[in-house]
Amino acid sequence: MPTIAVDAMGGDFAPEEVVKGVAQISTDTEIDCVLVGDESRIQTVLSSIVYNPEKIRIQHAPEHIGMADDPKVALKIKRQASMVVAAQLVTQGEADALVTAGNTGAAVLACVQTFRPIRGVKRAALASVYPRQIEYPGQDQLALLLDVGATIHCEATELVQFALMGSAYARRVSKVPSPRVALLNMGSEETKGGDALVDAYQRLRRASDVNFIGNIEGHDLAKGKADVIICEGFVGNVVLKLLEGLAELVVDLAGTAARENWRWKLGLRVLESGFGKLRDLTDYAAYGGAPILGFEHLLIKSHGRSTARAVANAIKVAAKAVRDGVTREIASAIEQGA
């Protein structure tokens, strides 16, 4: 089984809720972890709560990084932060990858400066799933968006690299043999968008080992038309906020015109059933995290929010990646791509 290393400082509810995570990780499953972090925090944790002690090690780090802090300026400062002794653990070979809540920023500095990027990326891209329409049985409930905050803007060669690297990963991970991958643009048409949109529609469209089925517009985010969908990091990353947001507003709306109206309230029990599944697909501490793609490691990036379910999570999906080797698959596709 493979050994996740976990920043047991990141995140809003760090330490203790991840500790909690990796507790239930060792009583529950197979799973090797190594917990990262002040020691005498970790084990105060710890000696409160029931764990299997011959599944998890502790590696001391005596600084941590903030979810405030600039991202370069603290890994420059904190060498021996959290996040960045973990991710050393791993290109040392004593974990397979890592596993955060803490600051995205940093996250993804902390891959470039100790990760080696697979041979051909270009650049790197933090992928994110989402809850979606099904369009026929079997399919996958999630989709997969990337990049969503990796990077700012991209060119054409990028994001042609970003749909070989989501394809690769939706193959893996969620066991789609020939996922249907689409730009997101301002419109359906191929010549729509800047520059690079448009080389890059071209460049799929050519591409043997993609199967590219062109152009999507936001409206169709929330349908099963496509697994993988490719965007620069700063729409993506605007994208992703608007669906968490909308999806607790409408949670959030249903709650209070039930304690407002009784008639609300009795219409809203007939469709209980229909708003517990919106809550389910809603609920990121059930996906665990986003990978960051590129790098010969895997770096599992959580919620900052991450509760201790988020975090098992989180190590469960790192664990599948490794097991089903991921980053090989991706470099196969880059190398054929190339």
Second form
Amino acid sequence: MPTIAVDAMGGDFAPEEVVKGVAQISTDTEIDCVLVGDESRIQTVLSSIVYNPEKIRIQHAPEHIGMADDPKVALKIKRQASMVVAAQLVTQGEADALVTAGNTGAAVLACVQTFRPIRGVKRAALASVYPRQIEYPGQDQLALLLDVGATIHCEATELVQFALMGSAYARRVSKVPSPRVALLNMGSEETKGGDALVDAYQRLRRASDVNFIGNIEGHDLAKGKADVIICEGFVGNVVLKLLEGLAELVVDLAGTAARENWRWKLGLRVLESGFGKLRDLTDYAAYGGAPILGFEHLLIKSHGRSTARAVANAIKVAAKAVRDGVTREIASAIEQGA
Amino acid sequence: MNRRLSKPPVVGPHPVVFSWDLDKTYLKSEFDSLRELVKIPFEKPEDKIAVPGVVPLIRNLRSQAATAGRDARVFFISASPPQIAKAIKDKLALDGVEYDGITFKNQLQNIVRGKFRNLREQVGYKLTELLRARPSFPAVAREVLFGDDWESDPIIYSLYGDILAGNIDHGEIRGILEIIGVDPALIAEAETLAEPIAAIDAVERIYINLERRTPPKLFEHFGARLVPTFNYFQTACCLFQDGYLNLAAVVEVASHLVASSGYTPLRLSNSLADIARRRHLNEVTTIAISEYMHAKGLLPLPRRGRSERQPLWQRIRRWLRSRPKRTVETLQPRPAINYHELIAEWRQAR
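For comparison with the form predicted alone, would you give the structure of this protein in the form predicted together with the partner chain?
Time for the whole complex; same chain goes first.
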């Protein structure tokens, strides 16, 4: 069973929600976890909840990086921060992957400083899953979008590598034998989107080890056309936040309508289970977190507002990725792609 | 008014009585559903399963007491009816566990007398049985009690310890048992049995097997005398600290968990760290156990990477030293238990 290092102090609701998530994993699964952070605070939370001590180790780390801290400065000053210590445990072989709900910039930088990049990978990518329409029975409900914020602007080579990494991840984790890969662009024509995107398009079209289906536009994101969508970090982050915002907006609008009109209220009551499913589908807590791809070790970055459920799901994702040999698959894809 | 509180004056190894609850403490009895409950009387001895680690633990408690020239006795108090006594006794024989006495609850009598509430109420039954047995022990005998978090063992054992220690006077016994809802006849019996007992702080430790994984914080109000443990390796570590087991016995319990229940060295190491963090083990004991178990190959070997350079016991020592400093090493005795508050809190939490 894999051992997952968990940054106990990262996130808006740390350490309580993080520790609760780990405790849940300890009683429900066979995954071993190392909780990294302030030992006495972690133990205080643990003692008041149901947990299995056999599957939890606590590694004391006296400092932590706040959500508002400048990543570069924080990593330079706080050498004993929980996120850094957790990353070191992974490189030392005491854990197989890292999960954090902490500062995203610091998480990416901690990977850069601590993990070794996969040979040949130029830039890391933060990948995220999102719900989409299903085109055929058995198709995965989730598509993979990368990069969503690790590399703000990209060159063509980097976009091609993201395609290779995303494709390898989907093959292993989503069990799609030949994931369909698309570039997110402002038009479907191969000449659209500027030099980097045009160049990436040509290279991906020639690539034999990627099932490239061409460009897709924003309105295609929610359809089941592609399994892996490639874009630069700036665009990906905007898209991701927009999807989250829209989901919240739909729920909010429904609530407002129900308060103002009894017919709406009645209608919503009838559709309650359907809305519940929709809410579950758009709930980030259900997906756990986004992997940072491109390093020899895996980091799963979960949402800053992660609850115990989200943390637990992120740990499950990390354990699954370790078990399925995601980093090996990515290394092999990059080697072949080169 | 409290009676005299004293530790028994002992020359040489003091006599000790180990009293065990049966279901969920010794036996992995499943009675979560009616179907499982109905199945129990029909189980054969070989069908009954002991909680992992409990058999080598009891065997070692006896054998090491004998080696030390200590008078040690093992008793079982079961809430099961005498009708299944044979199966249980055969199971204990099958496990090679020697004992000095076993008590069963006469449920048939409760049914005949129409006392159906007594069928499930254990406090009155167990407390009176413990008090009844006490005069048969040497006056200076200390007691170590083993129960679980399934029903009311923490309250029963703590109450018994405090009655022996003279921390609760007779008037209070009635009041506490009435709140719990004990049968008036059993309350009167408990008072009568408690009357002639000389005040002696005999209950040294109460071990609660966290079968339901009840959060340890819930037991804080019971004081340092009560130790909630998640497995019998943790219990063995504490018994080593108290001088009832040696390190070889701790290793035997740990090996049993590895062989029979799929425990790994990593999980044993985590268990050890947990009981130390909860301050039931001091640092000297923790290091001694770590070193010995590492030498026996029962604590994890360093995994690949930089940590290979340092032996595990040194890493554990480094970890112990790196932890935030505390003013006390292990839990200190608390003031007398307020049973009225404790019972209310316990009920609310359950």
